[in-house]
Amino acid sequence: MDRSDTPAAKAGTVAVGELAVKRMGFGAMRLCGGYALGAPSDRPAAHRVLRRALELGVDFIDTADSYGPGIDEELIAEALHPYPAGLVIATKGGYLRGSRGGWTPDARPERLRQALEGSLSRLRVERIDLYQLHTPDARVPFAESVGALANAQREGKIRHIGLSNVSVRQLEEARAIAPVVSVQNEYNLEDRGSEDVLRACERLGIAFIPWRPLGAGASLRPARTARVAARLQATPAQVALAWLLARSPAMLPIPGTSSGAHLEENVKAAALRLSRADLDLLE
């Protein structure tokens, strides 16, 4: 998937281990039903969004066993398998879902093993390119959770290990157990609580994957965002994504949507360039 002429390619690339992926990824969570539970109301439409993402040059798709649960991974395989060379599908394990949409951490080694095996089956692969611990579990020693992924990596079922929702201290603890190539924490224009983690990733050469890159809409509402968008004849969402890309070379945004039109809009943000004055205003 070395297509340098596609819209997603305008963002450049970032290393995920030895893999180079375009810095405009796609988060597939919203393809499921509401609250990431159940199947989409229009399954063929979800397939079309996934295929269009690849046409636009996206070569990094993020998902998790808890989206659906399981359904998100099934949609990806239905739409894209056999996968084109260069496509990196990242998935996660460590959360259980309740019938009402709750998120319960479960990062016991035996549960992570079960989650990984399910993801391998649903994605129809023998090895996950990037498998991420979805969240630390306060009931389980963090080292045991990471150790379970390290064991699976040695068995050849995981190519690279990533973390999600972690602190700098936890990142350092995990790196003492196994190589870590990515961190996925909440981060956006209005929520910069993981700034220290982002800077640690820069220093270590680790990809930083901001989840909720638009802040569930919060990044689109400030007047300063609208002001920059008007000047550039762009949308507030494009400005918020362009800000992330400008924030750090380690940044790998994964905006998600079930809409083909929103997908096109998001990916076009890869070409948007913010001036120093724009960046100062958005600070």
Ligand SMILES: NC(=O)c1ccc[n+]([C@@H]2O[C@H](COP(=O)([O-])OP(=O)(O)OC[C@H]3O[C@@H](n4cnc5c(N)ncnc54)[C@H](OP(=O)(O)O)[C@@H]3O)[C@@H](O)[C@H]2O)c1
Second form
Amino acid sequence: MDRSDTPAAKAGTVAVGELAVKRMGFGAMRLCGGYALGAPSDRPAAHRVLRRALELGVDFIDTADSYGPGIDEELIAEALHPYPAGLVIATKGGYLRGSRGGWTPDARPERLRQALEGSLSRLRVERIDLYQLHTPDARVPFAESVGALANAQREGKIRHIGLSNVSVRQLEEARAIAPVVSVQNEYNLEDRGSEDVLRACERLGIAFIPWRPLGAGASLRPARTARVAARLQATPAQVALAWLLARSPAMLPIPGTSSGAHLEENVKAAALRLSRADLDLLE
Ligand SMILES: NC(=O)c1ccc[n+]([C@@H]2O[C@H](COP(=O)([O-])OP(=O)(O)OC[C@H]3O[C@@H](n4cnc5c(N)ncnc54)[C@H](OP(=O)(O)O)[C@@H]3O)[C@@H](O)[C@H]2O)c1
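We have the form predicted on its own; now please give the form predicted in complex with this ligand.
Shown next: the complete complex, the earlier chain at its head.
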């Protein structure tokens, strides 16, 4: 997808393996029903949000088999298949969902294999560009979970391996088993607990994908965010995303929304530049 003149392109690109994607992705989880369970109340509206994201130049979409479960990947395929060249769909496996929305880690190799096969079928592809281990599972040796993804990569079912919700030590352990091109951890203005993982990704030249980049709304509320937003005639969401982009060249935010208006607003943050004074205020 040559989309160099689109709003998302203003964020520049980041490498996901040999693939270059715009540093303004889209997190698709919010397209499902509440708690990322079940179908959206307005399925065509969810399709429109996905198609509009691509028109705005977004070429990286994050999902997981556990969103829906399954429904999020189906929505993506319904809206976007056959996929345009250059679109990277990143999915994940490693969580089971309870009927009330709970998240139970299950990263046993046999379960990951089953999850991967489900994702391949729902996304209607023969290979997943970026397959992320959604979470380590305390009941399973981490090396076994990563080893399952390495096997699937050797079989050609996964192009690149990513990790999610890991420590620097786990990142290093995984890298001894297979190449890792990205880490997806929670990170936003209000929660910087994964600063060390971000810096490790930077050092390694791999992508850092902050989940909950808007703090699920919490990053929009502090007065300092509102002050910077007012100064720049921007919105708090745009400031929160521009702050992430300024924080590191490895950063690949995936803001989530089911709203077309919020999507437009969020992608426009790619063009917003924060001054030293703005960054100091947000520090
Ligand atoms: N790896 C993991 O364990 C993990 C965990 C959680 C999420 N994720 C991924 O990360 C993505 C993003 O995380 P997230 O969706 O939880 O949190 P988020 O992107 O920080 O925030 C999304 C929330 O903010 C609202 N919002 C979005 N844009 C807004 C705007 N411009 N102004 C005001 N409110 C706005 C959305 O509501 P509206 O729909 O009303 O816009 C939604 O409630 C997910 O889609 C998923 O792909 C991964």
